[in-house]
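We begin with a single chain expressed as structure tokens, specifically the form predicted on its own.
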Amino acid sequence: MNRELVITRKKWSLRKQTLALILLSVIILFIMVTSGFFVDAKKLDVHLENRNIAPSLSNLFGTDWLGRDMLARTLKGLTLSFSVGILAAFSSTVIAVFLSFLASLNQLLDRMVTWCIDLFLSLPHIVTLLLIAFAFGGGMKAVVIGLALTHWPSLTRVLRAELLQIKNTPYIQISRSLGKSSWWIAIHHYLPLLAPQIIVGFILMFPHAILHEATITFLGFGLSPEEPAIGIILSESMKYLSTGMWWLAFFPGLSLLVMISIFDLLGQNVRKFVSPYQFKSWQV
């Protein structure tokens, strides 16, 4: 009994630690994202008298060659990246759920979905994203469409594998014998069982979407140059690094890396919290 009590307490302690990390990640992300909405618009305007100022107490991230405050631009860029990431991740998740349910209907559809997954996974990811964004004319709309159409395969493969395990379980067969349609079964049986994988997949898709948005924007195929996106900030700062203005790229790049790392940490801990027995960290 004592050993069982110790094991229970340790597992409960690990669950509390994981929940604490989840809450901390959410709070940090909330602060990073919402800060962009409270940035003074005047700090984004051109002030030539304040140009090329190094980081200081009055300008924590310094100013650029036009006197614009880099902290304000970075916060705006993170907010914009978050908006693109949430739209792209949500769209990709919807596509993944739909295709996984479609694959569960019959073998022909399953083969077609599997072929599409293999096709997209075999193509160079960035190249496909660039081509789609270029075909739609660039801008935020094109970037979101490109991200949505290129980030669904991995999650679809996971959901399809889960459905293969549960589609022939007894209660699914009972529902079919009672005359329930395939879509009724998908909504009332499959969706609740797949909810943890869907939530985790949605969260873990965020860092990939944000990073790839910054990549293609840096290359000039993403968001409009008028937008204070992180990719645009990094692209513009490249020609000034040789003059010693290191802060133009360092702080925006570090901020983007922190956001991506926090999203990844959030996804990993949410996965542990919803499926604790799949991870060694819960075992004692």
Contents of the next structure:
Amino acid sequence: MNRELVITRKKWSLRKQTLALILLSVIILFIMVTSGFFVDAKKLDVHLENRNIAPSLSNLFGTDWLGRDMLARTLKGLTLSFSVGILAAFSSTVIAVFLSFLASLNQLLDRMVTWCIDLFLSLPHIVTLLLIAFAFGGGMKAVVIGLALTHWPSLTRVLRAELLQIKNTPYIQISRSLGKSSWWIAIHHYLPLLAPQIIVGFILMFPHAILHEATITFLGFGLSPEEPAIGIILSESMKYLSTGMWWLAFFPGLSLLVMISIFDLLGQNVRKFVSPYQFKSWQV
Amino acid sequence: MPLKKISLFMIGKIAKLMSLIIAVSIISFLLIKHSPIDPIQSYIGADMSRVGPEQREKLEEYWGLNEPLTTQFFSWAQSIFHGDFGTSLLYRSPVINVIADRFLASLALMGMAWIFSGLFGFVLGVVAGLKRGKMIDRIIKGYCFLLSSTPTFWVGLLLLIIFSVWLGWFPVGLSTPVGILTTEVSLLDRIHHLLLPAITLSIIGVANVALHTREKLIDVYNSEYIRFAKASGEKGFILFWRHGLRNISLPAITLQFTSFGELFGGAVLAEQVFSYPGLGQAIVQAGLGGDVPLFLGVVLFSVLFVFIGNTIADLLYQWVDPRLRKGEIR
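Can you switch from the form predicted on its own and show the form predicted together with its partner chain instead?
Full assembly next; the chain just shown is listed first.
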């Protein structure tokens, strides 16, 4: 009886803690993203009589110079950022998986893929993004293409290194001598083995993609000014900062920061969950 | 150090740089060709309506716009090779001069931020590593992870609100005071305008170095020689000074050099927020204003900049570490 009590009182195991954190972050993210859909469209309308109100109970994030509710705009912006991020991160992951499989085929292709990775890492990330966004003339399409084309190198490198190890294991060799094609091996052997890495890489790519979307939009190369993106809100706010309207920049940026860091937390914890041994080595 | 090894190293590096520059110029050339920008319209600007179709055709012929893509590319590459980057449409002066001018301003900003973030990050990493698992370690680690999700420009905006608008300690923008001739601007004025963007960049740049240094220090402290030193009675600061510092400083410095790309990216944002007239602001203006020559010039320049950083890091790794120099470890 006494013994049982001690056990139930014991702290959760690392696995349980991790799982709880994953669940919690998913729930918070879900709320953040979906609340954008339930925003009252009226709050986005211009109400000149309510303009420049500092944060209060009725307008938690304050209102802007046209009387639009900043909380509503921020939530809409987060939803938009999320959808852009998911599109870009997904395409980038697909590119990374494809290239790493390509690299595993033969020496020449491997060289070419590594060279491409080097090439993309030799330019500052923002400059590459600007270049691509510039070439596609700005807007949603340009942002998604730019983000998709610039986030694959690090994941490709990880996957390629992993594949190099797997490639020479006996069971792959046997599979090959049994006459299975490279494609068959990739689908049936490589993909299941790499799945955890791919999922973790995908989730961890997310915060970067969202951050870069906001950045490029802020610089004026991304989404158009009519869309309520966080980057647009922040770049517009710059004109009004000197009049002391701090809430225009503070809350939208903070919300973006919260969303990105929760994603980061989610990624870290999923990694901890799927490969606990690897994690233990770099945790103290 | 054998001369042959050095020359081989340099030749390899230069070949790599050449291949990178060629690849980047081909890709950016194709991308720009693909872009919706009409070269003639962006050159002539607002007077476009006065140019008839015949004149337009003549211009196209004069510029070789009707030639095949490869011919266009080679004539462009040839002039680049001779150091002629063309004329900036926004500034109406040679691109190379604009870049040189702007780069000096950016260099001051990036250099300051580079040193600040390096020193500060290193100290944070050392403290976290020495006190690993304690409260202060958790705070520093949390701070660094939080930083990696923070938009640089938002930090800039916050600093601008706090220090320029509320406290009024710093000017709102530009690299020099308004209404004063450039020759009369004192060094103090320049630093005054430089400080806030530099602090923004440093705050963001700390995370990488701090986390890396922390890991390294923990590795070092788990080693045999530290155990031996501890057994012979060394502890605390002396132990760190004699055995820790030397082993973790080189990786930290190397890492700082490989972060030139991020530094450049951060500078683009910080310059935009504080309207500081550097290279980053130039590329943004060039992109928004359709100034293709300047845009391409800055792109190629940034390749060179990042490459120099990486090469210095490689050199440090190869030859500064006495163990690597003597070929003891490979």
